[in-house]
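Quick heads-up: it's one chain on its own, the form predicted alone, in structure tokens.
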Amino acid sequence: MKRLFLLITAVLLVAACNNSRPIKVPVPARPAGQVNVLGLTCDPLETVRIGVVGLGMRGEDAVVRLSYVPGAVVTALCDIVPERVTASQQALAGLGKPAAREYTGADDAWKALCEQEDLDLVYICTDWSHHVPVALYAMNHGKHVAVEVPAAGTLEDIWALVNTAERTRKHCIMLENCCYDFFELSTLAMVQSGAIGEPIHAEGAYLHNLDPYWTRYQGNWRLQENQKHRGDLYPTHGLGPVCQVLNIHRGDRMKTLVAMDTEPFNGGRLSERLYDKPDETFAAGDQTCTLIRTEKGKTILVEHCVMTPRPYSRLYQVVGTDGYAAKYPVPMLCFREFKEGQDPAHSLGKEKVYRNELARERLAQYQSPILTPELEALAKEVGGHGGMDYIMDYRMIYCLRNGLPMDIDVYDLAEWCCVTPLSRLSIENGNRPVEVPDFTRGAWNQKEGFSYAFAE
């Protein structure tokens, strides 16, 4: 009996030990003839000729924004719905721009657009299921690609984008606009100035009640993504800016993650409420949390919640050894400073905190190198989430015109998107840790620190 007890105990200890070890996620060997494209530069383009695929909520606005970017011209429009193409043509005409070629009517009309020879960039704003097929086809036909978020939702698709970008040596950019929000830009500049010491922890999220929007997605595709898939389905808005702060694949890398979710309390009832079709197999939890540890021992918390009335937030918090910055619920900065005459030894809870306008005034001391007063004013006039969409487009076109590396490269795309399949893997294996693949295949520490490229 004692031997049986010892045997059972040993088995349980081994099982517990195995369950605590991270799930290994293989990194496929780089195909022969490919090399990494860190810092990829291509021949400068005096004019960037753009084809926009998908003219729904995001694409139609992109056509207008791009029309204001110096050196950019929209030469092709594609959508399965002909009326959307017509609407974008009318927008171009209203701005005094020439008509673009039209591709519409068929689900694969985008292929003919990608095959168009006088085209430099394919700008992809489709539903998520078309992101990867269009991007791969475009790169294989000699085009740079810019893909709306999230660019990919499976490891297979992510690796396909990485390998195709490396093989074709074409830019594969993810359109992560939140990296260009004014608060995030200034915070990055502040961190890089050393004002908060060493950044050691960061938080990002997508907390957005989508009740007013579900029915606006053609064919209910976004609801279906949540019905079918578990995990953090939309991590990049929160993750992108903090990865730049933490220099991911520019001196550090995401090493392991662990995720957990709630039950789909609201999600399970959503289908019945909207479409009179109850769904007892709804996959996505109402709330998903993912905790990531980097190679250098720093941490990232990412949250996703689109099913509750929780107020909109991307969290965006950066914790440093000597300071702190947060955007939500109100702008706030805190530094290792104390009021005059205050005894630091008895200062618990009395740190110098800047909130709201005081925080904005302090943060204004740290100007992003990519922002000029003229660009900021034009961005706010053109719009797109307060201007950050325009700055994103402007920077992309600026880099293409000057033959510079992109602010957001294919490895950023891979790292920020991989949280979706890896969080799912962790959750479905009892919240077990999961290894994060090195999508650079060993080059994550070849460059030290995130930086923007500029023409000489």
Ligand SMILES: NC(=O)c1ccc[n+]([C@@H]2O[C@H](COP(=O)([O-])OP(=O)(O)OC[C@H]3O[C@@H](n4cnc5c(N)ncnc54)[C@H](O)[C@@H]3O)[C@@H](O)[C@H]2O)c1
The other form holds:
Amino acid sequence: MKRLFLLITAVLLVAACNNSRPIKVPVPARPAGQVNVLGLTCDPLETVRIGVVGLGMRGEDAVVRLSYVPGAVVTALCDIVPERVTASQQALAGLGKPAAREYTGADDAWKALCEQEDLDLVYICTDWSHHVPVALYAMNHGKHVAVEVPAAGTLEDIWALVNTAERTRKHCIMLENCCYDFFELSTLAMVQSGAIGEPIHAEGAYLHNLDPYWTRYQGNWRLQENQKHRGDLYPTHGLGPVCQVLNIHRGDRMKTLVAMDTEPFNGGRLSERLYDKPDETFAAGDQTCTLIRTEKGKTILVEHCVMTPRPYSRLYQVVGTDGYAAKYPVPMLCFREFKEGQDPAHSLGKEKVYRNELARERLAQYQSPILTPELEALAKEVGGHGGMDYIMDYRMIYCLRNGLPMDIDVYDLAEWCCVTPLSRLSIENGNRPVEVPDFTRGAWNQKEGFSYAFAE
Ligand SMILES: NC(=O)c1ccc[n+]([C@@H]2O[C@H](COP(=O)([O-])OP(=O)(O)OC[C@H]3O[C@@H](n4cnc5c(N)ncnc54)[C@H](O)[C@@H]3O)[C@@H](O)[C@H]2O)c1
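Okay, that was the form predicted alone. Show me the form predicted together with this ligand next.
Below: every chain and molecule of the assembly, starting with the one above.
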């Protein structure tokens, strides 16, 4: 009896140990003949000729925005719905721009666009299921690609993008506009100035009640993604800006994550409301939380919630050894107040908090190197989430025209997107920790710190 008890205890202990050990996620060997594309530069392009695929809510606006970017010209338009191509064509005409070539009417009409010789960049704004096939086909036909968020939702697709970008040596950019929000840009500059000491923890999120939008997505694709999949389905708005602050794959890397979600309390009822029939198998929890630990011992919290009535928030909090910044619910900064020459240890507990306007004024001392007063004014005029979308497009075209490395490279894309499949893996395995693959395959600390590239 005693022996049996000991045996059961031993088995339970082994099971418990195995359960707390991170799930290993293999890193596939780099195919022969390709090298990493960190800091990739390509021949400068005087004019960047762009084909936009997917002209729904997001793509239609992109066509207009790109028309204001110096050196960018939209030369091709594609949507499966012909009226959407016509609408964007009319928008170009209204702005006095030449007509673009049109591709429509078939699910794979985008192939002919990617094959077009006189095209440099394929800008992808489709539903999620088309992002990767279009991006791979475009790179394989010699085009740079810019893909809306999240670029990919499975590890297989993420590795396919990394491998294709490395093999073709084409830029594979993710259109993470939140990295270009004015608050995030200034906070990054502030952190890089050392004003909050060493950043040690950051939080990011996508907390957005999508009730008014569900039926506006073409063919209801977004609800269907939530019906089918658990995990954080939209991590990149929250993660992108904080990964730049924490120098991910520029001296540090995400090493392990663990995720947890709620039941789909509202999710299940949503399909009942929209389709008149309850969905008992609705997969995505209403709220998903993912905690990530980095190689250097820092932490990141990412949240996703699109199902409950709550104020919009991307959290965006950065905790440093000597200060703090947060964007939501109201802008807030906090600094330890050092007196000149004072030992910082003597100022513990003596900090000053800045809220709202005071925080904005204090943050204005830290100017992002990519902003000029003219660019900021034009971005606010052209718009796109208050101007950040325009700054994103402007920077991408500026880098392409000057043959510079991109602000957001294919490894950023991979790291920010991998939270979707890895959070799912953790949740579906009883919230077990999961290893985060090193998508650079050994080069994550080759570069020191995040920085922007500029022409000489
Ligand atoms: N960065 C942001 O702030 C932001 C905001 C909203 C959406 N998004 C992303 O933008 C993308 C598009 O979202 P949306 O809101 O515009 O959705 P949407 O449904 O309004 O637009 C998708 C478009 O893709 C088209 N499409 C579908 N299949 C196609 C095919 N085979 N060939 C060509 N076109 C096809 C549809 O007809 C539709 O016009 C998504 O990836 C979404 O996550 C990003």
